[in-house]
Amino acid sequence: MSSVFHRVENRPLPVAVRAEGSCVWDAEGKRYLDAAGGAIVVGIGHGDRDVAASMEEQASAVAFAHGTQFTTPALEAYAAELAPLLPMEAPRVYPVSGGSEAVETALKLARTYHLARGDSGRHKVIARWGSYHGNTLGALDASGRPPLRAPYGPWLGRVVHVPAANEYRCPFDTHPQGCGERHAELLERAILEEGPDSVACFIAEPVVGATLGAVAPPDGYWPAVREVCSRHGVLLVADEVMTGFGRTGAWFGSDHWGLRPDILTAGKGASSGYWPLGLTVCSGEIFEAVVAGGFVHGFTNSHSAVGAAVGRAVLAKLRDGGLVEASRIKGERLLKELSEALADEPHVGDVRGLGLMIGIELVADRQTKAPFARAEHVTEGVLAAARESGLLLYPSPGGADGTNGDAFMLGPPFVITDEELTEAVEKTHAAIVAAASPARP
């Protein structure tokens, strides 16, 4: 009997004993093609010895130095090498231990910026439904995923939410014309209703991750949203925890639209899973306003020397190995082959994504886009069938209306081979057929 409080208790978990490239092996010798990159985390591949060596080398030199007492060569070098890649002017990097911490840091930083400028009334956060920003309380309150919020409802409710930008289920009668601008109008309406002098920031994912399943906004969305935020003095926070570090085929999801956020959060691919690492980055303007009065915030393990060494080693792999470009090229192939393979499947409503961040939405009726009832657990059935065949996928249920809807994601390591891409397509198709067949007409 295990003494571990596992994240999954309704089924036995295999024991992972080895991982290399795009594959994981369990204690029974079974191989799994990790088409999910864990939780859309692993970019450079499993089992990279150079990254492991960087971790050992730094831990042997300085394993821990508190951020209020020391900086380290690893941290300074990492920030200097990362800065030119970030979509903002004169960026300052605040490393933490994961995406949720990064979002908490970003929200506090937005509030502190306005306090430093004498705008003490600006405290409200606006986010989107159909979003996910983390599981700490501030991040969860910003998240627009009802099932995750429900148990903690009495502790939530300070964040204002606007509709998700989901082109597959767009509610506008003029769709597909001007959808981005319409969403920007809804954001502006929310700002005006709350009072512009009370709104601190707007936070959103450049491409929505697990809540909707790799949903990109229309091209006009981000330019229009950026203009609205700038005009009303509202800071724009880009949550790049899932979309950063090459996942969408660009260094950051923001790059696809030329978006320049005021604050950016990152995680997951920043360390490719080799170390618990998240990042909050602000522009030089934000930093200069805040630094004079200080930032009342911090974590024991922020500014980690070992985390910075790992992040720097991962950055080198992405840059020197051409892996961001590989994500774009392989993602285009995977999206094309999945679209072709699933074209005649009656319960596949949409296949979408950017780079190696791809979502597949399943529907009960392809013509009306009516979802399966959540109680049918179609997503779970697909993942179980895939797992049985040795393929790992990532769940994205509930996207149709916040409760119902079935989708899942593929987000394999950027080192996935051509043969493995073919395997992922074939096994994904087979899993959908196996799981949806009872509901077939």
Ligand SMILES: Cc1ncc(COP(=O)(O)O)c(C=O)c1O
The other form holds:
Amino acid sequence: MSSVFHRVENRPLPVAVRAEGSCVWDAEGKRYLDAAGGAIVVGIGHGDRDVAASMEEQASAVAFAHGTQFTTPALEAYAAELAPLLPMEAPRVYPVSGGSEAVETALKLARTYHLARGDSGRHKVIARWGSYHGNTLGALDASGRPPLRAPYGPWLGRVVHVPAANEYRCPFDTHPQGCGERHAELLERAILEEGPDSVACFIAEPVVGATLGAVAPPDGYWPAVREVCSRHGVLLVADEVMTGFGRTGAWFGSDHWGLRPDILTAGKGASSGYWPLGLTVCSGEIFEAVVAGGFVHGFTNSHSAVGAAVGRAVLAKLRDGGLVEASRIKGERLLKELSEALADEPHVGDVRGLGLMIGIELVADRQTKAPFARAEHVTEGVLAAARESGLLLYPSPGGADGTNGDAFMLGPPFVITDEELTEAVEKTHAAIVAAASPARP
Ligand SMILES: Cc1ncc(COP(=O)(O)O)c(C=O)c1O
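Output block for the form predicted together with the ligand, input the form predicted on its own:
Whole complex next, starting from this chain.
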């Protein structure tokens, strides 16, 4: 009997003992093609010795230096190398231990910015339904994913939500004309209803991750949203925890639309899973405003020297290995091949994505886009069939109406080979046929 409180207790978990490139092996010798990159985390590939060495080197030199007592060469170098890649002016990087911490930090930073400017009434956060920002209470309140919120409802409710743009299920009668702009109007309406002087920030994922399954907005969305936020003095927080560091085929998801957020959060791909690393980044303007009065915040493990060394080594791999470009090119191929392979599958409603961040939505009825009932657990069935065949996929259930809806994601490492891409397409197809098709004519 195990003494671990596992994430999953309803089935035995295989024991991972080795990982290399795009594959993970368990203790029984079974190979898994990690088309999920864990949880859309691993960009540079598993088993990178250089990154492991950077960790050892830094830990041997200085493993821990508290952020209120020291800075470190690793941290200074990492931030300096990252800064030119970030979609903002004179960025300042605040490293933390993961995506949820990065989001908490971003929300507090937005509040602190307004306080520093004497705008003390601005405290409200607007986020979107169909979004995920983390599982700590502030980040969970921003998240628009009802099943995750439900048990903790009594602790939540401060954050205001507007809809996310989802072209596959667009509610506007003018679709596909001007959908992005109409969403920006909904955001503006929410700001006006709340009272513009009370709104601190709007937080959203540039491309929605696991809540909807790799959903990119129409091109008009981000420019229109940026304009609304700027006009009302509302800070725009781009949550790039999943989309950052090359996942969408650009350094940051924001880059696809020339979006310049005021604050940006990252995690996952920043360290490719080699270290628990998250980042909150703000523009120089925000930093200058905040720094005079101080930022009442901090974590014991923020500004980690080892985390920075690992982040820097991962950044070098992405940059020197041309891996962001690889994500774009391989992503285009994977999207095309999946779309072709699944074109005649009766329960495949949509195949979409950007770079190596791809979503497949399954529906009970292709014409009406009616979802399966969540109780049928179609997503879980596909994932189980894939796992059985040695393919790891990432679940995105609930996207059709917040509760029902079946989707899953592919987000493999950017070093995935041509043969592995073909394997991913074939095994994904087979898993869908096995789990979603036979019982349903
Ligand atoms: C967009 C986004 N924000 C925040 C988070 C939370 O990150 P973490 O799980 O590292 O706390 C996630 C995790 O999936 C995410 O996808």
